[in-house]
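Given next, in structure tokens, is a single chain: the form predicted alone.
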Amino acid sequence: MKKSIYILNDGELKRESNTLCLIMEDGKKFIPVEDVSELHIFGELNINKRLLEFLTEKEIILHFYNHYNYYVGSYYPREHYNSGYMIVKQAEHYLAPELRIKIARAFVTGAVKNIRQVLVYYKNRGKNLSETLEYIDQLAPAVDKVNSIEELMAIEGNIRERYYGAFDVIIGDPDFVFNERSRRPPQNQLNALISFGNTLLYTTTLSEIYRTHLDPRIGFLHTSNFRRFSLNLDVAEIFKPIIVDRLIFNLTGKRMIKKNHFQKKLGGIILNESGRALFIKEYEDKIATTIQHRELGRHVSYRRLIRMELYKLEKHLIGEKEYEPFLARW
């Protein structure tokens, strides 16, 4: 099976002996290029362009990090599965008001409903969500009575800060607490968390797109323009809760991320290079896990739920399908 391959360290990465060759102070290292699927680069890395048509020709990307562990861009090699017929599509859809709505309205959708089954899974466990849960309850019913992509993102953006004020009662630890949302810079510990598990699952949503006929730059939720991705936020926030949320609550209820895996850093908190090489690792354990698919009755892993998701949104852009978002029912 093909691997997710992160380099955080600085050096050089060329093409040798017909595959991936990476030399730092230490020496050499030789990376298999078949079983590479993607590559996230952390550290000052020096490459040439025939590195770049080798990974092209291998259809291998490359995400790119600042030292601020910031998502800065990717390499995407020659879109192999796009097609002209998807783009229109997708396309369609975006431009008409009334279907980009309700693509825009499953997404967030299937984020709060996933949201809600994160809070009860805690609260059978003895924590004091009963609040939260009540004020989403209350909330959620309007995702369905909104005419446009603004008030849905409100909407969403208010149940999601509530919820993220409930991490207080379920982490329960003073040197992780919420406060309220900070990004660039993140101002502590979990908010540097949540940051970086949200990057990460965009850059592996953004890979998985990159095997499908979708074109990335067209979002539904999120706003396309000329300057980024969009999909890839989008269908993420169905995954956030399940995979980032429960990955960061396992982390600190295990005591195994402490403070000293945090450095400060442009004026906020970061992951340094130990906590960010804990995190990789349980993040790529987490995306490989499998659960029961109901509908297949088999396991697959979330990272195979994430394609899964893309090829629902295919059959309803195409019309053979309408789309509905992946429900954790755990």
The other form holds:
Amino acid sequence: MKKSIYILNDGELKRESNTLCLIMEDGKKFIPVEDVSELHIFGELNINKRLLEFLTEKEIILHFYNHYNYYVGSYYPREHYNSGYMIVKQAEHYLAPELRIKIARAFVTGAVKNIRQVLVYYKNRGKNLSETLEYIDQLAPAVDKVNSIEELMAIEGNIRERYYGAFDVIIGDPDFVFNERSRRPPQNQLNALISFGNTLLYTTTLSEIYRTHLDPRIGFLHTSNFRRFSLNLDVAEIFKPIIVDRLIFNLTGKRMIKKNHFQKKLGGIILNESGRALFIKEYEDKIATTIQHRELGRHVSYRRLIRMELYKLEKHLIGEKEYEPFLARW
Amino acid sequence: MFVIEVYDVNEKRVAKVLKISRKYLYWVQNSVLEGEISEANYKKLKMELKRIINTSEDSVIFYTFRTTRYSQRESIGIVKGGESNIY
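What does the same protein look like in the form predicted together with its partner chain, given that the last one was the form predicted alone?
What follows is the entire complex, opening with the chain shown before.
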């Protein structure tokens, strides 16, 4: 599978001898263009239109992040799988309230069940999580009953709040306490990890959407507005617990990420350069990990699972097969 | 599949071979490149190279592996190049 390339250093990226050339302080590096699916740019990088034209031709997306690791935007090349039919179908499902809530509900159900699965895993390893699980089990059936997107998001919010509260029990490390969910900017180390992990997952999902007929601007759970992509936020909900959260438990559990991987900035706490590089590496390894897929009977990577989720959504929209969210069973 | 490419070609064509190979593989050191490649791209690469080399004078060798699981890569001295996805 083609790779995602992360550029953390400053420099210049340009087209040279029909491939990508990264010019940094310590010299030129060539990146094989045929092996690249997307570029994540964190450093101060100079680019020109010639490069953008070349990337469009090769169907490579650019994701930009600012100095504080916040997602800034993407260069989303002219769609190569442009399908008017799919956009019409997507809009139809967005505009009809009963069709829209059906899909939104599926996203929340998937997210909640996967959250539960993560908690069950740690409960079986002797962590005291019975109370949290009980609370979630009590609240979860309400997802099928609600009739408005707002109520649905409220339930999801409550469950997620309780779930994040359980992070302290799972991690049990005084260096990484949760307190409360804080964003823009995150107020402590754990929140910084969650924010950064979610950001990476959102962009990964967006890159996968680019390779389908779907339009990332029309989401179902998250309301479409004039600026943001929202479909990628919807689909990422399902995978946050099993990709990002598990990665965080892994990193803290193995003491790989330490206090000196963070820095104070902008009235909050964010990952510094070495912490960012470490997290990205582990994240990339994680989404490249393959699991045995029951229905397909073969191994698929987490990245591929995200793409398959989108194909399932496409099938739902054209009325071929009802969408069912991916549920982790381990 | 994973491939290691080594080439020994007339000086006149060294730059051309390098230029083509760099589109598909990661440069490791002089005349050596490696990387994960799809079947289709592997064919494309060979085709492009065939077009410019002189088959009676030049030599390009590919070592291919279905996976890298049973091989090891050990290097001594400075590392000049190689595969990476974080820069």
